[in-house]
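Coming up is one lone chain in structure tokens, specifically the form predicted on its own.
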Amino acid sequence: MTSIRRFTCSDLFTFNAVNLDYFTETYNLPFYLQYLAKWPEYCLLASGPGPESMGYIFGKAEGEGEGWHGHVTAVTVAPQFRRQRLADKLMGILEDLTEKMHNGYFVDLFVRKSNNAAINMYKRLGYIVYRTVLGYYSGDEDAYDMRKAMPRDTRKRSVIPLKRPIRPEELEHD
């Protein structure tokens, strides 16, 4: 049975196996600790009956005015636990937090243009490609900025795609 709970500092020593995927961005310890301190509600870990980490999600709330939103910084599931809709569940919890706790207008995320499995999953969950960010990932790989409007965005203005690609320095947030 899978349980989903808040990520803790001690989990930083047990989740390495989940990060061994080419598509998973990894960060330094202070980065994770900052998220745990500022947005603990957005940091979740999925684990099985044993001590093994199955997957996790890290996110945050950011922006101003109609740009106030939830952001998925990282979501990943260990290869042996994929195809069980665990990422769907983690994304759903983050979306619920964005809507009910933070009253955000949308949820956004960045994904490598080459990660077709993730792109298809996000599309199935209702996300659209909002824009392309040129050279976003190391090695100059482009990213899609994908978005899903929350109920607060009644006119769905947050998900009207941009017509031109942008560079990382043009992004509104970190």
Contents of the next structure:
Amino acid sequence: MTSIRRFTCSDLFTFNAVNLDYFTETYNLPFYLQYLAKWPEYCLLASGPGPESMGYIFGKAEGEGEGWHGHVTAVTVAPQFRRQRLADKLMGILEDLTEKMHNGYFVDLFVRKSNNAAINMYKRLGYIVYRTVLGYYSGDEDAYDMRKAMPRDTRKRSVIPLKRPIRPEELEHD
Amino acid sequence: MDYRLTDAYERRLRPLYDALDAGNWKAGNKAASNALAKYPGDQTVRLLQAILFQRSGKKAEALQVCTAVAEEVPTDERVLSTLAHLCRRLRKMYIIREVLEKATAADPRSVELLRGLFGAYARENKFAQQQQVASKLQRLSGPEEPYIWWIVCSLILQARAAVQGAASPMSPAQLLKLADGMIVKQKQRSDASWTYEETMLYVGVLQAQGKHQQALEHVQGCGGSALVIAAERGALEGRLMVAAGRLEAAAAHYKSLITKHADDWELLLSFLDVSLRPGQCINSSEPVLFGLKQAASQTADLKDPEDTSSFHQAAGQISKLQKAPENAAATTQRSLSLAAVELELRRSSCHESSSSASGTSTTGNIAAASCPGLSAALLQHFKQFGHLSSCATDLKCYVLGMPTSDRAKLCEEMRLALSAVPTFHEQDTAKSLNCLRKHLCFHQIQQWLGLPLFKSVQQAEEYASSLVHLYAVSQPLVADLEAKERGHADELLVLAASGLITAGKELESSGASLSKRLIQALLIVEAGQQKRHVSAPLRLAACFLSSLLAAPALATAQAGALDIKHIMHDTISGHVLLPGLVGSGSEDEAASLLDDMLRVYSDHERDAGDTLMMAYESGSWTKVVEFVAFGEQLSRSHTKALAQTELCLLDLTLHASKGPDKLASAKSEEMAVPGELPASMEFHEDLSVRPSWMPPSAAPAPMRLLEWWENSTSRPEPDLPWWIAAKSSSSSAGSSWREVSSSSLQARRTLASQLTALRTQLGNNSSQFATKQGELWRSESMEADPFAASTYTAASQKFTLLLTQCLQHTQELVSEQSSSSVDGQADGIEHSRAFAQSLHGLASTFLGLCEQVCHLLSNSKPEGQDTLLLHSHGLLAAAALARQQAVWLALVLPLWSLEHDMVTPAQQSQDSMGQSGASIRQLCSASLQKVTNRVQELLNGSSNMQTTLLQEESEHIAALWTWERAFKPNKILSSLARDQETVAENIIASCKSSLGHLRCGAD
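In place of the form predicted on its own, output the structure of the form predicted in complex with its partner chain.
Every chain and every other molecule in the complex is listed next, the one we just looked at coming first.
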């Protein structure tokens, strides 16, 4: 019931059904344009009849050596289109691109420690809690750094969990 | 050794950078002085100090340093980047461009300087110049570097600009041919395979030249491998086949694609496009330059509407897919079921088009004739998928396309289908949720169909109670949801509120009764927000309701909870929040919102160059073109033009309210001056966020809420809420709204620019003031008459019309005075008479206006309920009067003081009206005083009113909010009352100020 295509600037005018939601952050324009300029393949929109914006994903490729990976910056689905596995589909495409286009070792993402629904979804998709990032979110909430290994990481070294929590300043990437 | 490479130099600069980071201007200046003492004239230090100046508000000093360093034509990379940063902060990017032009002229082989110059041209959309720089870079760096693609992009952007009317030495066709040749040559030189961006850019260039077949061959050949998403590649191939006129091949292609991707909605639509309306597909064969149409299209050759075989075949294909085992998944079945609905809509619009030749799918245009097929398909989809939370949204555009004759029947059939569905399962949460969603879907569709029709308000209250009851019963189902998540049934409360408002608007003539319905509705949605703190449907409904109830602070708080910011200002703020603020005279809040709105555009103008260069440097060629187009879209935004205009008028009003002298003496920099409106505006407004009872208004922003109060819908055939459909912009109602909005804004813009021009030329001498007024009014083209009632009062009645007439009389007055001053004494008597007549016209309209406001404030005065809360309409009208009169008085008072000299007692006696300026002024004062007194009276009586109101309401329809124990309706009513009191106090203050000016003039 969905068509997935690359996100365009014009979609910023029609994504309110998705963004009028507490858990979806609306960023400033340079944020979106930076992603569209640098990683257009990782910015995808799901649209349905109407056409209505159903959800989208923004991601990027970053890191060096065995740290080269795909990163999920934002994945969100409009409230009325939830529980239809749309986020699974968007995540699947991003993983596919990480593997086939960028040949990354893993995909990672950050999620609020309190967001059980999202954490469970990511676990269902094969992600593990790699480490905890203390005070990552404003308001001092901790984040889980979750990861899923890609086929290139044959020894699955990228998904050996770290026991020690880290501080945001210790993160390798912004 | 260059001192700038030493550690000592870095040590001197460090405190300066630290001070900038910390925002410590004093320490920064000290560090700058120390560094300059050690390194006199150092450009980096001077520029850093200039950034300190700029950030501490000393813009002139900053610009002085910027210009001085620029004249030295620096070439050092660090100096240039600091200078660029400063120029960006000062919004003077041309300075860095001029420096780089001189620097590259002096050092034409510096790749770094040339790249900088390319970026400077790109920031200013100087496409031809950037192409020349890219060519130099390419010659210096060789074919391995990406500069050839920079040239190609520059050529495409020149072609786009030429298509849009920009002067160009080469035609778009020549520019595109050049780009085409360069791409081919570049790829022949290289062994590298095509990237996605290269393929899409090349396809775009080929399509722009009408070479669709060649584009198709490219995608089917070496270029296609870059498109890794199979459905995306297939869709592109299909579009190119259609564009190339290969319709049979396209039909077969799409048929094959939907077999593999039966849940891809775009592919299903394309399949129907090519199967049912091949004639329309021919339109897409015209050359399109990255979204811009270049030439007139071929005439569409519509399929014969009597030819039903194509519909039969398409239906057969969909039915076959529905039965295929591989398509058993629910999402795929839902997709195919909706495709059957789409097919029926097209079948009905095809019949329509046989007479109108304009059948377009899913646009919300209502078919006139009965469409049993569409009804049946909708019903079937509802039965099968009504339990999904997206069902109503999926069906929205189809429901809005239902012919009037079929609506009631469809509704009844859906109700029947629902009768077997319980509202709650005691033991099974999942089943309960499905049942709840199905009920919600039905009620949502029912309201979109303009139903139910209420015969009495009591009926509407019973209806609202039943929806609220359903909501209350469903609460255990949301017990596990976090407070910030949207509840499964939040929309039920919005629908309950909607029923009350619709009934109140249609059945109750008294403003007080309608106010009561709005308060009931607000309490319902507020009760829902006790547990669901940021549910958008509830917050948006509460925002509109608060605005209509003249409670701007509550409305702002509701919108604030939704965190509407950045680009959402462009699509939401202008039509959701702004009318409530400017319409209730909340100047400070309105100014703050307008600043936030305008910052979206100014920040983009400042930052767009950076992200554009990111696209060039990342090889995202299609994004280069897209970013330029996006910048154009934002610059032509209707919301931007609206915000600029309202900010200017707000400034003028604020100054005018302090008296004509203050208006005249206001410094230019204190007031924003709007420029010309864009030739064609872009409407990005997301109207779908508006409730079905709040149609978008095209009236001037301060009068939009008044228009809602004054207009009533006509039954028995209700208007469907066309604006809630995602594709509303393509409906005829949407076009009409945009057209009237444009005229309305043009009129406001002309008024703003005329008043601004007038203000800047005012003198202290009142006769000079009057002369200047007249000259300016006369110098403007009458075609853009800001007072033409027909432009923005077409849909409004009574009060808004009177407001406009006051402005018209103001114009007449100053024109008469001006011509009198210009023509001298010969025609003095004639002019005096005309002047007196205009003065009387203004006075009589003003008196009528005051009477109207008093009437609205006194209308229907139930015993014990003479409170502000029930006079929202009157309060909004009084706020508009208070806001506008400041402008009229500022404009007209100096003329009135001249009037004694002009209209002699002898002439007055000949005048049929026979009143002197002084007595008119007294009359106006008395009327204004009456309004002020009435508002004051209501304000005084506002204490305890909420308790009285609630007592009555509680007995009446307690079920509407008593289900939520934590909810304290009195608390909401108190906030509402406080908010209204502030509005009332502002009105009184503004009226008193005007009264002071009037009396002062009389002396």
